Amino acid sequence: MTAGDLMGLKMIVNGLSFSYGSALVLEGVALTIAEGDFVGIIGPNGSGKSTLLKILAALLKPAQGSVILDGRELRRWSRLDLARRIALVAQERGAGFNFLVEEVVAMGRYPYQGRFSAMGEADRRAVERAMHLTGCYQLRERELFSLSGGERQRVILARALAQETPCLLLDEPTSFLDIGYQVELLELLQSLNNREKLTVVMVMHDLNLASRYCRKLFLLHQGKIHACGDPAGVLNRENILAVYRTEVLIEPHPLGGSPQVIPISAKNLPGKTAYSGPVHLIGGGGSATPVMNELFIKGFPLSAGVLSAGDSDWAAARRLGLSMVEEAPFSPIREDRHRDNLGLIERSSAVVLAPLFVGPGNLLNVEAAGHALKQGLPVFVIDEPSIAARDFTGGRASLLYAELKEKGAVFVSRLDLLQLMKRDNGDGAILSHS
């Protein structure tokens, strides 16, 4: 018998609370887990994640609230028939005897059995399937304390299958793996899913693995659900921020394309620069993307215009969350869209000028700069290559580049522009736009 063959799951919780002494740890939880699910539960260290997947094991009784099983209040269950639908893989922390693998993996037998009755045929084939199915079924005559943390993982998440129930929960199940093993345990829970509608749910440090393999995510902060859905919709640059406080880049997998996280310094969060707006970047074609990396990283304020939809600057400034103003691909600047950008420029406070291919397509970006002159407003232009290289209007863009650099624009190189522009870091040493 596998989990397939059993009665499907559901799970909801309702309006869940739960207290140390005087330390309130989940407050108002309400989530639904249904059958065939692959859940992950993510956020900081103390935010009540391994305290929910305690209490939906029922190891632990809320203060107020109630989880339903199938129907039935949690706590109406017998403990043999709540062993029989929830198995539970907690994080490692040794064990009191040391038995053989082969006799710890049985236990997840206990269930099926009478008091006194010995293991039979199906009881087995059980075990030695999940000593299969985890890797260590050679390990199955080694003692338990003979063996690595990440071992003892794989032989704890082999007794919970051998328990055959249609619901694994699991407290950070790759703790204790090198990256070898955390893909390969997961894949074979992805699989599980998969085949047999073995319902799944994992509390998960690991944001990138949580967003490759699970279909849904609770994110937890200070006890409270922040965000719950797929993990497009949980993992985004917003919630990362307001959650763990830090900065990220959210890119898609090559593979599959789920959010992939990639941290910033938390020292990066934004501050004070020598800005009081945003600095408006002017590119198109890539040109943008390294001077808007950089800046973001260092904590500036950023806008962005005109970017065709679907170019790597579009994409870039799209990543990082900045306001911009689009066009359609392959489509000239209409007059709408260079006013939306001249409206960014007005409400920045500097101008950078990438090095961006210039056509009559575009050729309203570069007129966009010398309006943030006439504004008053500082205006860094990165001419390398020159203009020149990059001119394909007749000399109409290097007219309009000279009239610039006549009327107090900065002509700089990427590097220069950093020095220019980097960020007060509490010293004073900001330099002067002037």
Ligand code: ADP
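These numbers were taken from a predicted model, which means no experiment stands behind them. Positions refer to the first chain, counted from 1. Think of the rigid core as the biggest set of C-alphas that the two forms share within 1.5 Å after superposition. What changes on going to the form predicted in complex with this ligand:
- After superposition on the rigid core, the Cα atom of R334 is displaced by 2 Å or more between the two forms.
- After superposition on the rigid core, the Cα of L373 moves by 2 Å or more between the two forms.
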Second form
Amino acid sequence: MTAGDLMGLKMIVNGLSFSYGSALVLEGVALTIAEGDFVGIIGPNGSGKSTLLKILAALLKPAQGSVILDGRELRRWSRLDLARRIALVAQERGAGFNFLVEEVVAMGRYPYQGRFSAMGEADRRAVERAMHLTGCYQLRERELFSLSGGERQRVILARALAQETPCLLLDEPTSFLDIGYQVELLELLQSLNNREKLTVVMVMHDLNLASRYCRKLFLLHQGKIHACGDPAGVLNRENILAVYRTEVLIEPHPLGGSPQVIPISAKNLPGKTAYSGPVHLIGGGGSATPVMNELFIKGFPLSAGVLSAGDSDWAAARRLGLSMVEEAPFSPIREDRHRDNLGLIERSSAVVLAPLFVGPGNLLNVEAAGHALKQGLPVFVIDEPSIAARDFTGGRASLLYAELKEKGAVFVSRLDLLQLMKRDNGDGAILSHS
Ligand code: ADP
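Show the form predicted in complex with this ligand, please, the one above being the form predicted alone.
Every chain and every other molecule in the complex is listed next, the one we just looked at coming first.
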């Protein structure tokens, strides 16, 4: 029998709760796993991932709710029938007896063997195939205890593959592996999933690998499913902040586009800053991105405008979820957009004019900085390189810059600006423009 022989695997979990003693660990969990799924169970430490996997593997019995495999309650399956449907790759803890690698992998054949019968041809083939697939073949005569953690992990995977089930449950299968073996293991699972419709359900710590390889994610938080769906739907800034209490950026993987999670800081920094409202950034063409990212990391609330849709400042502002006024690509700033920008400026508490290239189409952005001064707002002008090198308006922009200076705008380098705009980290030391 191969993974393809038993078709139509389906697991339906409903209203599942579980406690260790009085500690409720899973509550009201519902999910469906269908044949050919590639599912990742993610969530912080202690959120119940391993417990859920053990329940799916029938190692633990739910206190409440049901787990139905192919139309039958899990607890009604005989141990051997179940072992022909589902194999578990538990976390490698280095315990157990000191068998030879080949013997360990051969243990995966137990659902197909009589009590005392020897291995048949099919068993031998399955064991050899599993060892080849996982790169264990050359280790086959080594003792388990002589192996590294990563090698042992692959042997445990080989044992599960030798079991030839249509579904594999894995508990953090990449945790002991170096990056090369991590990718190799996930690509192996992916190819078995593609070629043989092997259903894969794995607990994963690494969000970026989960995002890259899983088609469906269940995000657990304190024993409940906080979000589920494809990686793009689950791995967003709000979910990560709520569940991991970590501020992150989400960037598409350069190859393939799966969302990749880049941690920024341990928690959201709503920030006592020197300012009561957002800092408004005027930029374009990437001129504002460095200061935008740096102020964001420091916890400053930000807004931005007028930015051309699709340009790199626009993309950076979108990534950070800033309020922004945007204009169509390559179009001059229209009056209504300019007015919206002035609206954001009026709601801000300071304005930064980034070193943007100025042409007739975006001269209004420089005028907007003048409007901020009229409102009595502090205006910081980053003038490196100097406006003379960025002025494509026949000198009108340079005149406006001179006017800004005269009316009190602070001309600074980007580094000086960051020095000026410190956050209050609780020691009261905020510096502000005064
Ligand atoms: P995760 O895999 O997400 O880290 P677990 O399912 O291992 O979470 O654990 C969930 C919670 O249950 C944790 O608080 C953990 O301490 C507790 N727990 C896990 N196993 C046991 C056990 N055998 N006895 C008592 N509590 C346990």
